[in-house]
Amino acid sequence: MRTIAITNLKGGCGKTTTSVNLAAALAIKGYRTLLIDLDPQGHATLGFGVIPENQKRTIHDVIVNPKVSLPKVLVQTNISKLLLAPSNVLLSGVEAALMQMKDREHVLLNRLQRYERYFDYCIIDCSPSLSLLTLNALDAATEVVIPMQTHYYSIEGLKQVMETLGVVQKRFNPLLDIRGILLTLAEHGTVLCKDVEEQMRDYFGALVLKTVIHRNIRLAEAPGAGESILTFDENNSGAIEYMQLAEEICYEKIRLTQTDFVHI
């Protein structure tokens, strides 16, 4: 199972939108996909029409209670191969519980390991903060994708994210791969977006994903309908871009695997 944490310490960068729609795209492509909402706001949960406060059990219960297994909280979405581990405001209190646990940075990883064979992909929507909860997500992940709005302030924020990931790699998860930086909320034809994209590609090179997600009113409307853009409006440019993102991530991993075999 490839576990991809979608994270940025800055809010408003399209993090949840990317989590929801990348998970949907992977499932539509035929991959068995798990989406974990690890943000107490529960926006990824709402993104599939699931009411957070109506859930008797959520990912919070899986983390704090070893007797609550992952399958007991999973919700079937409107996409057949996509299951959701929902969240609600109770998750905001999980930090105190984690502080009392042994190996507190590895709790989520331990809870997920026995179910790895049931999924091809796990997407984790992280909260926009450097918390013990986010650390658990990065410890459990094999890869991380960093959504970044095409604004100059976002470049400054990215430095902090990269420094944080470096610490995580050294102390907790040396196998964590920074899969890529995803440029989001881009506006067609603006000089600002073009300049920021050029700076990012010049500085980070291939680490910046080829796919760019553009600002799109239908992307903003889809969560209100309780759907991903892939089912809300499959012909929309946002749906096309997220399918391209899924293809890019899948293709690149296959290419790297093939390269590894050549070396062997």
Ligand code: ADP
Given for the second form:
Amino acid sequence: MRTIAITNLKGGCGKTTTSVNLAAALAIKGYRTLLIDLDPQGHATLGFGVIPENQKRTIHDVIVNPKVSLPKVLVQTNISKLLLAPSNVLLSGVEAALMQMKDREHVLLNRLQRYERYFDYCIIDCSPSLSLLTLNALDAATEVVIPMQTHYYSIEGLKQVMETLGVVQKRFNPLLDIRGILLTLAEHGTVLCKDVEEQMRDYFGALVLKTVIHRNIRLAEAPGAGESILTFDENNSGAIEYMQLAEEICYEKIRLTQTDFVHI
Ligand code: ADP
Ligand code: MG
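Can you switch from the form predicted alone and show the form predicted together with this ligand instead?
Next comes the full complex, this chain leading.
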């Protein structure tokens, strides 16, 4: 199982949109996919039309109670190969519980390990904070994808994310692969966007994924229908871009590490 954490310390940069649509694209391509909503806001949960407050059991229970196994919380989405581990606001209390636990950075990894063989991909939608919960996601992950709004301010924030990932690699998860920076919310044909994209590719080279996700109103509308863009409007350019992202992630096996961008 490849476990991809979708992370950035910034909110509103397309983490959840990417988690939902990348997971959907992988499942539609035929991979057995697990989407874990690891944000107490429950947006990835809502994105599949699942009401967070109505869930009796969520990923929170799996983390805090070893007797609740992962399959007990999984919800079938409208895509046959895609299962969702939902979350809701209760997850915001998980930090305190984790603090009391042994091996507190490795709890999620331990809970997932038994089920690895049932899935090809696990996508984790992270919250924008560097909490113990996010550390658990980065510890459980084999790879990270960092969505970044195509904007000058985002570049500064990104350096911070990279430093954090460097620390995680050093202390918890030396095999964590920075799979790529994903440019999101790009405006078609603006000079600003072109400039930022150029700067990013200059700084980070091959670490910037080839696929760029453009701003597209249908991507913002799909969650309202409780669907990913791949089923909501499959011919839409957003659907095509997320399908391209899935292909890029599946087939390009480049292995990059922190040392590839020491020149920042
Ligand atoms: P995050 O999870 O990082 O906070 P979201 O994925 O929730 O970010 O995106 C923030 C807002 O922007 C949401 O309302 C979402 O629908 C919208 N959005 C995200 N990506 C796009 C896009 N490519 N085009 C248009 N709207 C988008
Ligand atoms: Mg989100």
